[in-house]
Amino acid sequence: MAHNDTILIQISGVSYRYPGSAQPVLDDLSLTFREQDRLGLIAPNGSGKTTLFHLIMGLIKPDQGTIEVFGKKVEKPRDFIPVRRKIGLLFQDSDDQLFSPTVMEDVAFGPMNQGKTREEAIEISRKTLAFLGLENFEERITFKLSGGEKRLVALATILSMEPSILLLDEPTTGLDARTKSRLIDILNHLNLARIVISHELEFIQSVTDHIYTMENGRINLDEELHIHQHHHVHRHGKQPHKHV
């Protein structure tokens, strides 16, 4: 990782335990996240990955430690207003993200919330939907979409806000192979810092530069995972084959 990049998120000694739980889900976790970073996190369920995203967005409050975003310490609810305008969080479940009757209303909601006029918001939303290959989705009824379509529309609601950072929580949920490969292409055309949580090794390798795991409530930054596909030719066979 280049060390002359601007630090976007600085997390220092953060701990968090869910109410009623004896064990902290995050325990003295620290992370420095820079402008050019594309980080992947692979870890079992319950290891605190989603909790980390929710802390960065101010949806929950750490029991101890500090979080700085864009060089400012964030603690109070109002501190997170600018954070939510510049960081796009893709929730694990698209139904938590989509709440308007039509796709266009959902995608235009963010830009309008940022102070854009209705016309500007619609223009941005059309461009965003076109970028994602969803040109004919404007009047579609959100709750009638397939799981994969909802995933892409949820991504559109984030991208329409023109964020500086993407936090993607299991973005491939409900996607078929074709849509997954489209998503890889989309993400790699976006020059945006990102943290991606995924259990899909091939996907996370395609859209991030560094992959880490989490255990005991911390990110193992000194143990980067190197996941590679193994291509070779056997002497006794003519056909090369893959080991994944």
The other form holds:
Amino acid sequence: MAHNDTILIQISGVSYRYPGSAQPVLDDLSLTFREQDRLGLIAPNGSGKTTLFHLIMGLIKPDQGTIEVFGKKVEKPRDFIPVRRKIGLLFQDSDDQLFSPTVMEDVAFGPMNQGKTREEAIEISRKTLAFLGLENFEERITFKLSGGEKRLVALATILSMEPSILLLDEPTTGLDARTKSRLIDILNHLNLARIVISHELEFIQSVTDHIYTMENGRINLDEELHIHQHHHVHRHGKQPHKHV
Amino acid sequence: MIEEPFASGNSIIHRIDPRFRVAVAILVSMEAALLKDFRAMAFALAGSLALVFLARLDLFHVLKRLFSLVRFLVFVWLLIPLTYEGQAVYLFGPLAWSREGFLLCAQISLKSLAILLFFMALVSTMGLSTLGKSLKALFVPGKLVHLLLMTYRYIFVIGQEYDRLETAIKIRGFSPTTTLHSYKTYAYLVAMLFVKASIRAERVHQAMILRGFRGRFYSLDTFTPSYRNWIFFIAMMGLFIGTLFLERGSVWPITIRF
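Same protein, different state: after the form predicted on its own, show the form predicted together with the partner chain.
To see the whole picture, the full complex is given below, headed by that same chain.
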């Protein structure tokens, strides 16, 4: 990550252990996230990816270590109010994120909370929905949307708050191939710094620039992954074999 | 799971301000519930039928909904005349059907039909989110309104979770019987549903906090004033007062005697 841009998120030596569990899920984790960074994280289940996002957003407090966002140390609940305006977190399950009866109300919820007037909130929501190709969705009932539509509307509820960083938690879960490529297209048209958690190599490669793994509660920053595909002929046929 | 067959439509009733409809529906239903005079009841029922007609509701769905009330009324007609004291009109061994009991049944039937039809024509002709907003506009506490809307939003999600759990126990060979094992399995299922619902509630709350929620909901709806609302209101007041007149022989709701 050889950028000279300003540091957006600085995590230093953060540890977190869930109550009642013996092993910390994050152990002395450090990360420097700069402007224009497009970072991908690949990690097995239970490796603390979601926990990392929740720590950045202030939903949980680290046992140790410090988090700085936009050059300011964040500790108290009040510190996180500006953070949440600037960072948009897309949840794994869109049903958790869409709670209003109609799409328009849900997308306008964030802007209204930011103190925008009703007209401004509607205007910005219309624009966001149009950007995502969801022009006719305003009066649709949120729970009657399909899985893919829900994910895109959930993204709209975040983008309408005009964040400068996106945190995406397994954004492709349950999406069909078409919606997936639509999501890739949308993300590549968004000039936003991002951290993307996914287990889908192809997806993460097309929306991020650097990919790292997580292991033992830390991010392996010294080993950047380079995903490439290669074709080769097998003498082994269909027999199980190892690539050395 | 919850159908809203009447919510979308373009009848005269659909175009009336929802707040007016909710307020009027509450008023005339309460009046209908307190009636004692059969002429007044018949008048209210006729009024409710006229409204259903004006709302141009799909007859099939109207009958379908009425059917669930009729099923209940059948039991009322079977049981109340047997247990109500009064002049016997029919005797069968130790059983006696009373005249007063039958009259009470007729009252219950007329009133409940009228109230159901009022609500079908006036309230179920709007979506639930509109109903929520109307209730809020009519000074129902915000917390209650949001409880209603959130329940409506997540009952489907919880329903899906129930289906998933049920499939999970079915594919492992479970078929319900009257054994302790069955009851226990269902108890687990329900308990699991509560646990899942409460975990989900926490995640939804987190999502709301992240979007700047500070305990206040904002409504995007604006109700447009129209002369139609007042015409509707005056017509419904006519129904209200007409019913009252038939009931008491005077339009004063309270009789003052010296």
